[in-house]
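Starting off, we have a lone chain in the form predicted alone, written out as structure tokens.
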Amino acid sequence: MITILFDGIAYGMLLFVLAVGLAVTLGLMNFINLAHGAFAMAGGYITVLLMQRLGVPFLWCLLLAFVLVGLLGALLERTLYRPMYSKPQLDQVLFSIGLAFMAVAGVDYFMGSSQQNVQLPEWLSGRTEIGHGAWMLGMGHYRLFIIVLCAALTVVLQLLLSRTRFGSRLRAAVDDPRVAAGLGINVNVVFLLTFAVGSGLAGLGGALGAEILGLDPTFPLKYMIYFLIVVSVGGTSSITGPLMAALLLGIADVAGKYFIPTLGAFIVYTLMILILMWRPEGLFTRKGGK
């Protein structure tokens, strides 16, 4: 039971690596990214490519998959993306959606369509076991790894948005962009910097969660409904709002495939259904925000 819950903690806490970026992406910019998933596929062949073909060592590519897949994502938001934002939400989805389909067709022929593995060093292969019988836990030391790592980043995350310069003035945009340029706030490298480091944190997940998700091209496709199931569920307004609906769903979704597993993906949905009739507007939402 309690090493349910560990692995459902360390599930929750690479969805909400993997979905922080894209509730950012929506809550600041009001823009449906449904690529975000592509992003978080680039950093998990990022990380495949580097460990079996240069032998970079793991920890090297994770940070590596962070920088380069928020480079890339400064250079498509500069380009691509920018000119989108004042588009209707139905152009943005075809766009994006468009662009995710690119991305899945553009890594299929150039990888190809076989299952990518990842060789985790020694000192993250292995388990620890503690206790005894139905209260022994079973600690997977990559899990115990994925959550303090993933700990760290909302601690930082959370720091970035409350106790910064650029936090406040992420805030202001967030709240009326107008009103955020007309007292000198650049909002336009406001949303670049954000959308870069959302899409940094998706490849980082990536990377971490190829050994656990499984990587091919169809990855942002598989993931986008649990993306957007973490979004809608914890609200855009915040960092905790997403943080606490991926912990939910994480421990909801290993909880029912262990224990009913013939109807254990019917739960995510069930518990999603319940708490949107709850709180439409998601579990958490910011006094002042939209």
Given for the second form:
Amino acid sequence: MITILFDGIAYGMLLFVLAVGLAVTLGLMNFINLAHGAFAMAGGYITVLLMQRLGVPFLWCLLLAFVLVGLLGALLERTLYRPMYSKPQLDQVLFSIGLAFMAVAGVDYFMGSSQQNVQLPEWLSGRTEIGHGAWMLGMGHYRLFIIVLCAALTVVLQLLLSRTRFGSRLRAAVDDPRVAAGLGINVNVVFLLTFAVGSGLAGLGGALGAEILGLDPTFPLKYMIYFLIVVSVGGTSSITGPLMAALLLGIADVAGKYFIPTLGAFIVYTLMILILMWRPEGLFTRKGGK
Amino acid sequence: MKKRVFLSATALVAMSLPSLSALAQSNTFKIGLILPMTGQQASTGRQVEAGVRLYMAQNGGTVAGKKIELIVKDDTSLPDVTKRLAQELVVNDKVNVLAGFGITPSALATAPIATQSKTPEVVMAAATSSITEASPYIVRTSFTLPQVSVALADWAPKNGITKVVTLVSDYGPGIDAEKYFKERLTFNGGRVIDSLRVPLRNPDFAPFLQKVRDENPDALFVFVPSGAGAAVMKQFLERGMGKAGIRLIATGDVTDDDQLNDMGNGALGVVTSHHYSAAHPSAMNKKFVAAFGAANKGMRPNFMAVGGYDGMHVIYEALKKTKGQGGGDALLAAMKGQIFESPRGPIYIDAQTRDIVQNVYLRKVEKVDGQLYNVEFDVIKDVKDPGKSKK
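What's the form predicted together with the partner chain like, now that we've got the form predicted alone?
Everything in the complex follows now, all chains and molecules, and the chain you saw is the first one.
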């Protein structure tokens, strides 16, 4: 029973890291980036390539996935995304989904379309069990690792946005780019950094998730729905909203599959529809917020 | 005047052209090979095509005075695309045989076209039992899931496994596997205490496996399409189910030769039942594996490759038997009842059901020369598809 909760939390944490970048670009920068999953996929493939072809240790792969995908995000922001900021939202959606399809086709061409396997290091592949019977808690070490890492990331992100000068600049730049620019804030650089960090997080999520979510070229499309659920249910005005939404989604998904296997993934969508009917603006949106 | 001569000359040439091409056509024998070359099932397409091409390379491009022409089309595993491609192949390219078909819906979508045009449809991969009943022109050279599932259900009770939970992907072949495994196991005195169906696209098996663990059976029977097998295996280990005394038994799709080596040592000792292993100890198979590797950068053939290889054998032999004359019906008649040795062992095409009859092997994953292989340790001879033998 508790094991199910544990698995659900790990799954939710993973979804949060994957989707938080989208929440940032959507909520703070008002840009609908449906190609977000492509960055996650890039992180996954970087990890697989580094580990299998070059024998780089797993933890370094995670770091490199974050950094390299962040750089890729920065490059694309500068060249492709920036001209799209001022365009209508429909254009943004079409542009970014086109980008996602190109990523799918590109990876298919260069890497082949089969599932990629990640070999975890020994120390992450074990399992610890506490108690027994219905109250037994079985913790896969890898899932525990994901929970700890993602919790730490959340705290860092929250502090970064609410307590640092960069965070306040970002919020100012989003509220009114022209006034912010007039106050001497370099809006372009702020957006560039934000986008890069958001993509980098997606890359990290993809690298972490390759083991649990699977990794093949259709990844961006397969999980796009989940990212969008996290963002729409959680609202985009804070970090905690998407976090709660991701946890809820993760636990509901895992528990649903455990207790009512025949319904499978159906439960998640039902839950989302109900929540959005009840609170169309998202569960955790502050009233009067942007 | 001149113009008229020119016109009639062109008309003459134009009229003679079709007959020329008809002449050329009668000297070629066209095989339309429809496979998923991109998308989820691409590894199936790659393996089948490599098997087909290897057979052609080994047995020559000309049979009974006809030049074999292979036309490969990619259906990306979408049945409506398969149907359109099959139509084009029959109507425009005038193929003599349709072949390939990575997944069940593709094979079924083509069935009406095969019936209407009286073109033999050689199914080289798809494995749902009912496929061969969809058209009298379908011949199968792969396998059926009931065929391999019942073998495992026969083996399990003899080896201390009586309480089983089944876990299958929720689509045609999965439901076939579940049904026939359960029936046979119950017949043999065993018990299926729960049957779980997972969505086809669901790599996170954690909640399902946790449920299995809590139900604590002797063994977990798994069928998932090749590709998802690695994920099941890993999560099975991660959950410590082996230590809790639950054994993993599966159809050979889970330990697909194409991917087995990447699965790591966790796969060691897993018992599966299937009709082909790259480690099958026959002289013919050793030659086949070596030639296949040499032609494909060291790739290991899997059961899909063998399906393609044997499919070509069936087509070649039918062509020889009909001496290159005769249409679809004659070819079909010559395909029925063929008996021959395949790299997987002796097989034959049942004349009544047009389905394959073959040995099903029980195998255990072992390390041979530093690589993981499915090593065969028992065999059930000449297994007919139980989906039909009941009728």
